[in-house]
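In structure tokens, the next block holds one chain alone, the form predicted on its own.
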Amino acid sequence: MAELRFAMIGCGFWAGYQLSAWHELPGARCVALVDQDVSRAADLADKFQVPAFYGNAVELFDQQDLDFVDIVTNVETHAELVRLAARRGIAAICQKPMAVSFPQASELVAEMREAGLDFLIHENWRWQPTLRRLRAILDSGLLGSVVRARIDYAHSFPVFDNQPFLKQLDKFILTDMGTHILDVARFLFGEPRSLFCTTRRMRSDIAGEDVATAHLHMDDGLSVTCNLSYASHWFRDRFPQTFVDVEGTQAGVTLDADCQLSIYRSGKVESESVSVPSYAWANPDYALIHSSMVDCQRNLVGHLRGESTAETTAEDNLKTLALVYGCYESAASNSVVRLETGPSDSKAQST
């Protein structure tokens, strides 16, 4: 099979290494490339030997004939690209949060789905290595039945700095984070009936919350604490890594930080190391992170060439969307949200 033609809009943060990733991987090329600083679309097509490049997405799609987008660009401009891709009868691949809003997020997945296109997130975040083999202990049946987990993400580190427009965002750290630590939870530990959030905005220069708490309940009893800061100075600050506990009735199982992983039963402990991949482009702030995108990439492109089914369509990540936008009407009302999810569609209910 001849490889899928590819353009990826959007040239900020995190472009380059998105850029890299896929330059890890057979099966696709990246053939032009857009922002509205064309400037910086041109910069990176010559970093990257891109042959084409363009200050909008209209003339993109007049201009190329593509086999998907790759749209890495600011949430407020996701429905209208991927509408467009629509159009023009291209599958799309958008970055994390799909849309602005659970009913747009809905409206898109609907509108791809009846134009017959395919339409993934680049959810990276759950093919880190550790919590893959986290989830492989999980399924390995070793603990026994799971009775809590919690899950945490909560650092110091100057995100602004890299990304001064996360101080703009009225939802801010579960939209930014809350969209991968939620899915991670799911992954992990399957579908939440039920939900709390509390959130708390600790700085006073930015616009969203930069704390949330959210508690999840599952059919079974499980219940999964997820904790989401970017407000905290303790003793697991390892930005940008996730700490993970379990306990259940036979064992319980660990990962914490620099990878490591510890199981605990019958009064031993058994502790793991877990190999992460080193990419010389990786930055080493995120060199957890700009890792997993290779093997998100490899998923996703494997199933627009038809040779696996991709972990993270957007149909799934509505599921994902659900507790992100659940969160907050839980958090504005003080109360319980009650989710029903279906194959097809997430909403919320407060009680």
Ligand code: 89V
The other form holds:
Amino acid sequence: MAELRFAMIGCGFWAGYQLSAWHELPGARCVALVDQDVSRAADLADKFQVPAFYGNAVELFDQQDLDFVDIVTNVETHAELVRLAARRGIAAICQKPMAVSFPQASELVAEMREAGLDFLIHENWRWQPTLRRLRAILDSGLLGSVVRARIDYAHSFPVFDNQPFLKQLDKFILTDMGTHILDVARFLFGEPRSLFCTTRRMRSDIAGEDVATAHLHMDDGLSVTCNLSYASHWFRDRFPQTFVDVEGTQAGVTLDADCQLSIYRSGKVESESVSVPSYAWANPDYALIHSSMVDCQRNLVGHLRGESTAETTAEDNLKTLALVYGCYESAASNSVVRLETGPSDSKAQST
Ligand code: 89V
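Could you present the same protein in the form predicted in complex with the named molecule, rather than the form predicted on its own shown above?
Let's see the whole complex now, leading with the same chain.
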């Protein structure tokens, strides 16, 4: 199969890193860039030798023969761009969060399905080597039955410095980071049946919540607590690292600072350091995330080429978004939210 031709729509802070990740992979070539600020598209095209750039997506679709688009814009524009791709018969990869609400996301999935088009989500967090290794340990049965788990993403990192638009979101940390951490909870522990969430806004200069505490409950009695914060100073404040503590009936495992995985069994500790690929183009503050983008995009382009099955299809990502927007419903009503379940609700097969 020839190289797939794609265009990237959105040339902001994240786009350059996502383009660099594409350059690490065979099988797809960026032939055009789009941004409503056409000078941003021109600058990125010049930096990455992309042959064409446009100020709007309609002109892109009129001028270019594409196999897919990679949508890297702010969430408010995702629906319009996905619908345009559906009308033009073009597959789409979309950055998280897929949409501004669960109903809107469901509509987009239905529209792309009816058009017979691949619709995938660039949800990269589960592709961090530390989390892949932790999933393998969980799958090995070494822990016995999992009693309880906790996922911590609590940092003081000034995330708004590079992404000031995040300040304007009236739903902030659950849409920006809950999309990642709740997807990781599903990847590691399966599908929750109900949840309870509280949120707080600690900063006075932002519109949305910067703290969220979600308790997920699985059918088998397992509870997973997800602690999210961009307002916390504490012992594990190591942006953008995610920390996981899992208690089991036979052993426990902790994903701790600097990619250290420790297994606790019969009073002994066995530790290992998980290696993370480094790329010259990665931003040192975000290197862990940037390395996971390459593996995420490898999985997605393999799906588009018919060579592998994408883990984060938009269909699957609806289950993560159900948790994200269920958390908002729970926080607003101060109540437990029950989640619809389906027969296929088993852990994603890790590849
Ligand atoms: O990767 C992301 O989704 C970024 C960050 C982790 C910085 O919040 O928005």
